[in-house]
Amino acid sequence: MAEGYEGWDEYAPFYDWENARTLGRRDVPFWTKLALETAGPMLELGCGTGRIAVPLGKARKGIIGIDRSEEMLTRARRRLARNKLARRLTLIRGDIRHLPFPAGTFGAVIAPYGILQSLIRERDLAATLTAVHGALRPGGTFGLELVADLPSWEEYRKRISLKGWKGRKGGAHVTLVETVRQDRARRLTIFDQEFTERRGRKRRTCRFALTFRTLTVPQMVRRLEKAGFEVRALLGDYQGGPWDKRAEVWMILAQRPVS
């Protein structure tokens, strides 16, 4: 079985692209409002290009991201030094199954859209989780998202599913071709993607696969207690109406116990 980490440096040249044409910047609103309602740091697992982080560091001091890929905090990097918040926003390559903070450092850790779904065996997520109730201090808040109800996504091959232009003026054109398979014996969703740049008469294919474990609200909650939080709210979009089953969102709220 293939890590739930492999992929991502491979996709890190188009995941601004494509995320620019499918969840865009609507969950940047959320996570800003709770960054300036903490008190203290706060963590961004899986911080990829940054497109969380900076903006949340365009709002306040004293954020931090951190993530595996190389290849996509380099262009998280970018990132903050076109925003100029070398300041505001630190940048740290690690293993959030191992967080490298004291205990107690953090008044608020997100995990945006998805990336606990990355951690494809029980092992990982209750490792992560145990690290991330460490790393918080009590009351601290826990906000994470699933992407929504991955087992009923229907099995395809080689799917024309985006199209477009990259960059600017005299950028390439890109096609995404994608298969999704499931795993339903595993809980894994996964995604072949080929991405295809064309330059006037050149042409690259880029080929990988992300891999995905889909688990509902209800057995992540299970998880976070197992874990120690406490579920303080469901949410079923970005404005904080309430979860069900149909919801195209799935938001939840933990916390570290007080004592």
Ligand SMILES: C[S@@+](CC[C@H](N)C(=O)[O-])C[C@H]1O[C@@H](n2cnc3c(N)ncnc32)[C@H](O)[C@@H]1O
Given for the second form:
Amino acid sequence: MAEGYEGWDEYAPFYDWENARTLGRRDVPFWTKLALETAGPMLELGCGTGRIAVPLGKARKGIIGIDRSEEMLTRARRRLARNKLARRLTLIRGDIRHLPFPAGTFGAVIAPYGILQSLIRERDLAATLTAVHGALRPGGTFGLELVADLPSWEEYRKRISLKGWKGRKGGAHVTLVETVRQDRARRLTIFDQEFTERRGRKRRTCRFALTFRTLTVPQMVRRLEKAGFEVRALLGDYQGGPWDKRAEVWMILAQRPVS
Ligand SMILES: C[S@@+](CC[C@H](N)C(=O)[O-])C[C@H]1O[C@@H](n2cnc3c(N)ncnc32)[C@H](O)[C@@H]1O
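Return the form predicted together with the named molecule of this protein as a structure block, the form predicted alone having already been given.
Entire complex below, previous chain first.
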């Protein structure tokens, strides 16, 4: 069984290209508002290429991003430098199951865009929730998003799911051919990705798989409570509307209790 942290180094050159055509920046104002309402340092788990961490660093200082993939972080560091955010945003290579921060450091920790679903074993999720609880100061907020309803994703084989140009004039033409598999026994959804980049006559194909765990909102709520959090809100959109089972966005706001 593949690990949930695998595949991201290979995905890194294509992540922003694909993301600009799917989620884009729709979730960024939500996390920015939370950053502006938070006192003290704020940590993003799985900050990737800095899609969220960089706008947060523009909004305020004391933002820290942690990620395990060196290739994703390389892109985030470039963004940080381009935006001159060295004093406001710190990027750290590390694993979210073992957070390298003193107890009670953060006013908020966020886990956007399904990062907790990359923890495909129960013990990895439990270790991460315990680590987040410890890294938050009492009263601090833990905000997370689950990718909605992964088990209902239709399975398909080798479908062209995106194509277009990457980079400015003279860039590459990219095609993404995707296979989606459901491993219902293990409650996993696996995306086999095949990116082909064409520059003139040169052609390069990059293949990898990303594995995500199926988790519903009630299942995550139970795990948060077991780890000592109080769940404050279930949200069904990025404007703060209420969650229900059919919502397209699945967000949870929890708190480390004050005592
Ligand atoms: C979906 S991307 C999200 C990136 C960014 N938060 C965003 O919204 O664009 C998930 C990120 O989590 C990272 N990741 C996965 N498992 C991890 C782990 N155990 N520890 C640290 N980072 C991890 C991956 O390397 C990847 O960059």
